[in-house]
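One chain comes next, on its own, written as structure tokens: the form predicted on its own.
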Amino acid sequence: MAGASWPPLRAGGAERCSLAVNDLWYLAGGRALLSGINLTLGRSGITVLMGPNGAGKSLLLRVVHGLAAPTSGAVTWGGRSLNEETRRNIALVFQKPALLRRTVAANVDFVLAARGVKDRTDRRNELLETVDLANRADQPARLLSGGEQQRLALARALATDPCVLLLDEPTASLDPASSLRIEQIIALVAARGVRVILVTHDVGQARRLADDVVFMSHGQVVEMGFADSFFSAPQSERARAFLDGRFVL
């Protein structure tokens, strides 16, 4: 990976990085999938939402994004209401990229020309070269493995100059190889000042990533704190249990 010629992200006021959650609650089919979500994120680093199968980590994940309407509760973004103008500083990456059926360029340039960018080139080089896919820029994205589907939606991502990147399970079908490239993409994004919230199940990628951990079950948090406390004594038994790799209830 190409470090020095990281682009400059243009993330804007830091301050539009912190995410408050006050008392969300999403109801499907009379169920609380997620119930009384209270939550407060600074405005830089990465924090990691972990937790069982079905504790509600992508949900919340979407609900914050704004993809997700939650059924009550609010939503704020450096305080200021979740609405079309603060979207445009998060982007998402999903587990499953979708990719254009165009080349590996066309797929940056897209996005760019999305958000008005005018002379493209410099830019997406330059994107294409942090997440080390220069060579491929004129092959199909569809030819592209899983891995590097991945980068090149990160790279689409990142085309958003993002005050905030999302991250839904991205490594989960990778190899360990891939996935340590994403680590090292993520972890990069971050000393640059973008804000990263990463759903993950990978104990070991938790632990190389976060610098604070969002524990969830059954829709709810069950504790969070910096990642080296939760890591050496976690608080609550449930977490202990996942972290020992036993069957949460």
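The shown structure was predicted, so the numbers you read here are calculated from the model rather than taken from an experiment. Take the two forms, superpose them, and find the largest set of C-alpha atoms that agree within 1.5 Å; that set is the rigid core. Residue numbers count along the first chain shown, from 1. Compared with the form predicted in complex with its partner chain:
- Remark: with the core as the superposition reference, the CA shift of residue 173 between the two forms reaches 2 Å or more.
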Given for the second form:
Amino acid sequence: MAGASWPPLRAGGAERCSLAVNDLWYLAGGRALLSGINLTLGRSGITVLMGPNGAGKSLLLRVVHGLAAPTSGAVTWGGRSLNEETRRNIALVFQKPALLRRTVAANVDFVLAARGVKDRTDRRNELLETVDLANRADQPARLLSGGEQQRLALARALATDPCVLLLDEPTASLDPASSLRIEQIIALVAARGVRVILVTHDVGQARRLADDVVFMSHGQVVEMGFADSFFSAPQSERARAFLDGRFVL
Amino acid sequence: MQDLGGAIQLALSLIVSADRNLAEIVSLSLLVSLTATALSCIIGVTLGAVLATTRFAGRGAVIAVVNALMGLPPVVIGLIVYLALSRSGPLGFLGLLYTPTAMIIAQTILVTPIVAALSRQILEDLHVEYDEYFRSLCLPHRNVVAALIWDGRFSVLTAGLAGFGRAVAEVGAVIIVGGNIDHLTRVMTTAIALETSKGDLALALALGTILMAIALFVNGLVYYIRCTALRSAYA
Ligand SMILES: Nc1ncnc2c1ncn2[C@@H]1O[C@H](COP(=O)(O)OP(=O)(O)OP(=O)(O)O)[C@@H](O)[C@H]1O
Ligand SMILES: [Mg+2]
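Other form of same protein, the form predicted in complex with its partner chain, not the form predicted on its own:
Up next: the whole complex, starting with the chain shown before.
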């Protein structure tokens, strides 16, 4: 399986992997894109973030990573506010990853070099093996297919050896087999103690992976709870409608 | 005044026989313009990278000025450098007037805004695309700049070639600060101007042909670089 020869990840489940979001507001263009978000997520496990298009999921990920500054409210990791030290432990895979104009291998090497890894070749090959791109190592990254680009983006994120992994629809354009492969990797990483927050529209995937679920709509957290209870008996009408595939507004 | 046919024949024979006088002029031209371009690339790309990646008060004004300087007429640059280097000028003590160094200085001033403005645009476009990713990695600023220049290397190289094309073809600046002295500061463009006015069309035509060939070569190289970069999605 993919992770057999995985480079050892740092001891996961550390205190610094727990997230607390307190009364978070993000206003832009006269709209509240995030309104009064409160969240506490434990130090390990997989949290799936769901909700209709434009609900604010990607924005929330950017805010908890510190890429976007909220209008008000606080984000803390393990009780500490966002700073360079906390942020270096958090890897974010963007919905549309920006791949460097280099080869596949050089994209991973770039991250390893930025993290001060000296012997990069073995580590890079393992990471590419993991996402099934080892045979494309010498190709220009931007000529990869959409799904391959997302797998490379995941490899780059893992190259930072994160303790928190934020994934924004990492399997959105992947074929079923590749999606399952990515799910295996995510499950494995989480099992090693990496805190995963995953945005997905794939209900099946959410059921397979989620320990708990946060359901968002209109910039608000509508419902959150354990995956089992969320999927078997969603409390809110909006979540019920979303899961049934009805139109949610 | 020779007849045209004879002049062309003589010009070709000068080129084919690699006439010493001709070779001297061509190599000085290349030396001056290549050195000026190299210096301009170092200054211009650095300036472009700083403008592309930092935000400060007056940044817009600086960019507007750099863009405007792209269109500075070579004779004006020649005049300014002349005034600075002439015996009574502030840098007159250096004794650089009418030397190849003075010509390099003038052409560097001519080409730097071109390289700076073009690479600023190139690097800024890349920066917009990579910014969030680099910030998510907490990448230090110098690494950001290095990565942008490396990823934009093909386009930046093209900007440098555009600068070289302008330098090697200009006459106004080098004739003022170089003085077109035989065996010392005579380059292709100044020689063409002189020989034509003297009626020695053969040498002028030979130099003109070589200048055209250089221009074609540079344009071909730019085209080739673009194609290579596009083919591997590095552009
Ligand atoms: N910087 C910004 N300025 C203004 N509006 C923004 C900004 N960022 C996001 N938005 C808006 O915020 C809303 C939420 O965007 P976001 O990308 O977070 O949605 P999402 O839940 O990830 O949707 P999707 O499922 O389509 O990816 C959208 O309406 C978007 O237009
Ligand atoms: Mg999104």
